[in-house]
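Here you get one chain, nothing else, as structure tokens; it is the form predicted alone.
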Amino acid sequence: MNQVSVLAQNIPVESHAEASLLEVRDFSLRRKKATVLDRITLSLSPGETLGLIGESGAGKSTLAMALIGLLRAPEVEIEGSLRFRGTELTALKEADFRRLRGNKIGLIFQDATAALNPCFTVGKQIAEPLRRHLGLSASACRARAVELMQSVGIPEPRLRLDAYPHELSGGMQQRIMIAIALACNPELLLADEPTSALDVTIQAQIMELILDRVRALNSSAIFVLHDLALGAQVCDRIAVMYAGQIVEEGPSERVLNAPLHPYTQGLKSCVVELGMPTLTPIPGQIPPLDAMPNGCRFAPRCPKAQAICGEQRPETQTRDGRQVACWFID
């Protein structure tokens, strides 16, 4: 058994005998009148991907910060369960989510340039959650950081240690805050677009990266992603969000291959691949969350919309081994 596992914190959890490792349960967000996530249910099981796919004002990465504990009451209104290897999230006290993240639950930005802190060395950055979650002494910390940085591709690790953020190129911070995420060998990692800041050329590489290092500790992982070809690659299980709800979720390849829900359709008629002569973009946009209309929320760009769309929420129906919310599946 290495240092790590020996030092480790334990945080506060029910027993329990859930297989899934994650459980979201009717969860409602709000700021002020505006209802940001509306009712999300989903789970995820020990050593599974999932792809959370959808425009920007989806609601993705508002539900990801609000699983890490960065968007809870009093700032935000809360309904609904997180629970977190049985543990109720939204009952947690701040000193106790605070053992949990970066300890349990590991999070990757979208832009490292503005996590990372400019005032610290990355070595130092790196030590913070070791030092925090685990008690590592400081020469077990740099020792440790070294370790986290060549397991991420970083050349000559000790090199680097002292140098500052504003040092480092693009790839290199995102590979930075990867080893931060991965310190203390999180449960869940929350990966928020973690390449969408990086030049293309070394985006594959830094997704293969944290497939790798998530692969390897038997992690489990929620990608936020705009990137259908993306999701597909690299998540067991896609969500499809569109304004604040899921409206189609199950394995990837059939969510992604043969789409049931309109939105989703639409989606892929917007990836650009060989031979396609046309694109099929979706008309209009996602409404303003003050002004989100009755009924299916998709109804107004939707071409299969009818009456009853604009009247009532679609219940969420199982078809072909997935979860679609829609009044016209068949």
Second form
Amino acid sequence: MNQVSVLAQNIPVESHAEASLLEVRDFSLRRKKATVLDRITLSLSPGETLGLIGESGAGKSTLAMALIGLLRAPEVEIEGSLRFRGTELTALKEADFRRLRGNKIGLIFQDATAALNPCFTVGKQIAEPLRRHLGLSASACRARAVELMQSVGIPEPRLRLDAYPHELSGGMQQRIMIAIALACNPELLLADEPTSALDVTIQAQIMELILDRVRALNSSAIFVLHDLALGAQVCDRIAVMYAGQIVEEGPSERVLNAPLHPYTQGLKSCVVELGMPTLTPIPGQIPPLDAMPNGCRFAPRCPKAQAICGEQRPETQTRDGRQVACWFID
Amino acid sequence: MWQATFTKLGQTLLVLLLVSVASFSFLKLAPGDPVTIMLGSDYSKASYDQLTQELGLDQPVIVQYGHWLANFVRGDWGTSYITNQNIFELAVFQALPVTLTLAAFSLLIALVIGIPTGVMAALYRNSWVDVLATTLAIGGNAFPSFYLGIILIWVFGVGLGWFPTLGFVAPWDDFWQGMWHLALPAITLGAWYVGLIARITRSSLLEVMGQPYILAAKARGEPGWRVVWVHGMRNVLMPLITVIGLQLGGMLRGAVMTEVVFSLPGLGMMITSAVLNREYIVIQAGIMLTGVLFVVLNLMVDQTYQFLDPRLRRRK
Ligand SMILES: Nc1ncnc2c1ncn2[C@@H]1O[C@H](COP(=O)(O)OP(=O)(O)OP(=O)(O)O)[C@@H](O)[C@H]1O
Ligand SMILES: [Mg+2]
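The block above covers the form predicted alone; next, return the form predicted together with the partner chain.
After this comes the whole thing, all chains and molecules, with the earlier chain placed first.
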């Protein structure tokens, strides 16, 4: 119970001074022996934004789900540590983790149309975390919901409060999702491809809105994105994922302008050449989970691969202000 | 939305018209001449002609049908030859409430047992709970209700003497007596429905629980029971109502059987004894009333469905 109240209130972080908000250390996640996340190490300071970039199947959504505690043992096998404000998440009881979800950690889904319950009004769905985590009364919930809807740019929020999701456009629905995720002023926002289900014309608007709100609340955020250039533009730092591993991680402009890992270089070249995130310039695809190579997971597709790459996994090294996992950094 | 309502109403009227034609032809096609039946064995040609004229049987069939329909709509359904009772009163005020009470109580039992069973089966799918629930569901569906009724009478009525084996006490006259008399019939009729409801609940809930909005509810910190019973089940209600509606015919059929087994004075009993006594106008009234009941219930189910699914409701 004690731990619960510590989590629920805004008590200062218990660990060291430069204290990161989130510390992921050697975090691995296995599904039926298939290693979906392999020794992920990351850290995020308060107010910092991180872009998680990688092609389909890299494990980005899985990491987001693990961070918000919707993928936990015993459903999946977990190793390593996830520390949030100094609390070890992997050891947290389910009831305590629930008090973080939608409260200190918010999640924006890719497809708002599917992520909003068709049978409840948007007002009700925004009110849920307010009621549960902040204990607001019904009328206070409505008032706060109107404020939240206003803050995410929904015109005439008072009228829209009792609308059902299907009565709103896709863009409006995503704004509602954002309002729900930010309802309790989370310290960490996870946004899993928040704009890829939307019309291209409003993608930039919605991205801008999320960034605006995150800055206004001084929250940290992890954006799951496909596009390296967009990620670099939006986030302070970039982590490039490949087949469940982070292959390169560092400040955005360095990773974008001078990528060290061959995979990041490949990602960059396709952005530059085509102006959109297609991955054709990197031949091949992510190997299936049950047939991962022993050495570097990217080796079979890597233009620089040598014998050692297929045999031994490269250790992550610090180089030029970032973390890179490759045998041949030039 | 309005157009849909009008289409539905048109369909309903058409169905009612067909039912009325069918039950009118039934009387025409039935063996035996109603005039001879009414006059008895000894009659003169003059009295025969007079009664034929009084009954309008000398007129063209279409005119007879018109008269008959008008009388039916006015509630003038004639008098039973045997009990001399007003058939409208017998059918609508005596038999119908019994059948409706039995059906409603059975449905309630089926929902109260079927829904939790289906939910458990879905939540612990492929475990022994699921296997047991599925077996019970299929068993309940496959077991003939008259047979189950007889077994229940035999065990709980005759053997243990816990429940009365026949008769009906209106719950609005004496609630506990009414429930006590209804228990075995309602279980008999409800057992058939339990399996269906459990199966639909299970499969719909499994589908709903895989939807992103369920994950989203969890991501808001909603506790597990609310995720299932509020966010999940609210979406299961629609398919559930649909299936209940589709099976109303089966429910009415089952009610007839159950009433006979337990000697409940409902519509089924009324029609059955009318068949045995060859009281054609009572049979006819029974058919018409069952038809109207079926159509009205269907319409209600439809409205409920529209009400439950916000996507079918108002559009802005
Ligand atoms: N429910 C599941 N059961 C088993 N394996 C899964 C499940 N969900 C995802 N995976 C596997 O985990 C790996 C990572 O999937 P994940 O969804 O995290 O990728 P992603 O990087 O988010 O991809 P995308 O860009 O397509 O969203 C994939 O190989 C996928 O096949
Ligand atoms: Mg994903």
